[in-house]
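Next up: just one chain, as structure tokens, the form predicted on its own.
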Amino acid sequence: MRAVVTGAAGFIGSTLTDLLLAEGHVVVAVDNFDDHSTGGGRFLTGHLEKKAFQLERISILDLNALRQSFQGAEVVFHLAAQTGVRKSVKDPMRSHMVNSTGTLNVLLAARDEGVRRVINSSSSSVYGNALRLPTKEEDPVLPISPYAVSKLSAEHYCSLFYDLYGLESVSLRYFTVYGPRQRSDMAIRIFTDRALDGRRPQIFGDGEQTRDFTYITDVVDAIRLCADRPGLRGEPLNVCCGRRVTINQVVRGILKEVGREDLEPEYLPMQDGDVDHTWGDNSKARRLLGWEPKVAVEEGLHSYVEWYRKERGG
């Protein structure tokens, strides 16, 4: 399989492009390295010399571009985006432009160089306060971002795309994503950080707030599946753990693991655009994919500080 794997440098997409060469596919490997999740572009490093890997250095607002780098894929994984919902409520601008139309660009340039399916990456937050909790595919989607609403514009392109041109396509709405290699800004990253350097971890509202928080091992198996799996029409799938765990009980089993149970949390006000809780049904993903996820959160907090403790070197 030739793939195109769009924000390849970062958290998920770096992660993925390691399991589409090690099971001996061509990936051309699309990514601006404009931002800081990227990791300045380290976690490619090591496939450059690869015969079957290709770097393209291309924003996706740059629909010429993008057709060129997908002449001759099978499959786009479209992992590119302007993350974070607090960064939205600062400039919606920027996550309009790269994740609606950035999003729209790809559908166009995969319809126009005829590829096969296109795996766009979603959130759990196109559902806001969810008004059901666990969250299925089905229920009202309510999102409270500009993060949010562009995600869901997305969603909506590629539904329309499937509709119109025939172009297959999934919407997998990912469940709070953890694991090596994500963004400094992500919490689980920041209450680790503080625990390492011996300062108290700083929570937004009581930390009663629950997330499903899913391990990235997971996710990717799910993005996988996705390429080969029939039956796929421009649907959204949740991608989540399908359990809920508190604020709280992340923050006392991060400090349990780095061995600091003695500090206390800072309660700090809420921030706009986060929601109250996350917890989806992921029944619909087992159904049709053949997944499951493997990962309890206790395992993958366990297995981060493990790796983010190397990573920071001690």
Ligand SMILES: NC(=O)c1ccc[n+]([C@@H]2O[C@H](COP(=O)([O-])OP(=O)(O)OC[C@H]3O[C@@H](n4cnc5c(N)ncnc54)[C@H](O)[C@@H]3O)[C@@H](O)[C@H]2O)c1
Second form
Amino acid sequence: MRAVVTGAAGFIGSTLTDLLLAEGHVVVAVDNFDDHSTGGGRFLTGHLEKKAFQLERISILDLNALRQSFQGAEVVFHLAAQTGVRKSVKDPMRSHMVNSTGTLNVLLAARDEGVRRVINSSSSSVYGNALRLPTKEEDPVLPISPYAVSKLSAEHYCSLFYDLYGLESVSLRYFTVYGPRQRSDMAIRIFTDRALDGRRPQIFGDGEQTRDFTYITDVVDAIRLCADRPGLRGEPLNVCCGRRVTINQVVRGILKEVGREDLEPEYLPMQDGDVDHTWGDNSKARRLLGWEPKVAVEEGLHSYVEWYRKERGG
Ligand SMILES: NC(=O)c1ccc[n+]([C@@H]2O[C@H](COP(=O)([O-])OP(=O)(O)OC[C@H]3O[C@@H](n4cnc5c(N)ncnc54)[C@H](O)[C@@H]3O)[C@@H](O)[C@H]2O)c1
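Alternative state: the form predicted in complex with the ligand, after the form predicted on its own:
Complete assembly follows, chain above in first position.
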């Protein structure tokens, strides 16, 4: 298959690109290298000489450039985004432009170039402070940050494009993804960095908030399966481990991995836009995709800390 991966230089996009190339597919990687925290293209350098790999350094805000990149593509994996809830609170227009308008561009280009399916990256943040835990796809969406609003509007465009133009799509609501290459603004990375430096972990709130942490390889497996499964018509799917842990538990796990259980967490005020709990019901993704998450958080943290030690150089 000829596939486009938008946001291919990022954490999830580059891991998906590795998998697609390893399976023998042709990958057109679209990224504007917007954010230095993603590695500035470092994760793609091993592919640059490959015949099956093509790098397009463009923005998803450039519709004409997108149309050209999408020519002949069968599937578009759409991961490019302005990520980060807190960044969106500071600059809501930017998350709106990239995530809402950018996704609309991706859908228009896909429709115009005859792409069969778009796999959209949404987020558990659309549920806001979820009314039911574990949360199902049909539960109310109550976004509490500009990022979550922009992701929700992108989801609506996806389902609308199926209804109006027959463009197949699916919106995957990822729940806190972690693992090698993860962004430097994400909590697990920050906790690990501070522990390795011998500094106390800083936790926003009392640390009893919970998250359904989902390991990168499980997420990429779900994304990949979406390319082929029949019957995806624009609906959202939770992609989550299906188990929640507190931030205090995660911090203790990291401190143990790093061998710094002596470091006492420091508690700071909660941040605007952060939700209290995420915990997803993944039965719909299991049923529709034949997918199941394989990596428990203890194992995932171990692999992540091991990778990050090497990344930092010891
Ligand atoms: N990581 C998570 O926990 C998580 C959770 C829920 C949803 N998501 C979604 O998954 C997707 C991937 O997330 P990630 O963690 O890999 O993020 P990331 O920041 O590592 O990757 C995003 C990529 O998009 C690129 N990009 C940004 N603006 C662009 C533009 N205008 N044109 C082209 N490229 C642009 C960036 O350069 C970057 O390489 C995003 O859509 C994100 O919203 C991630």
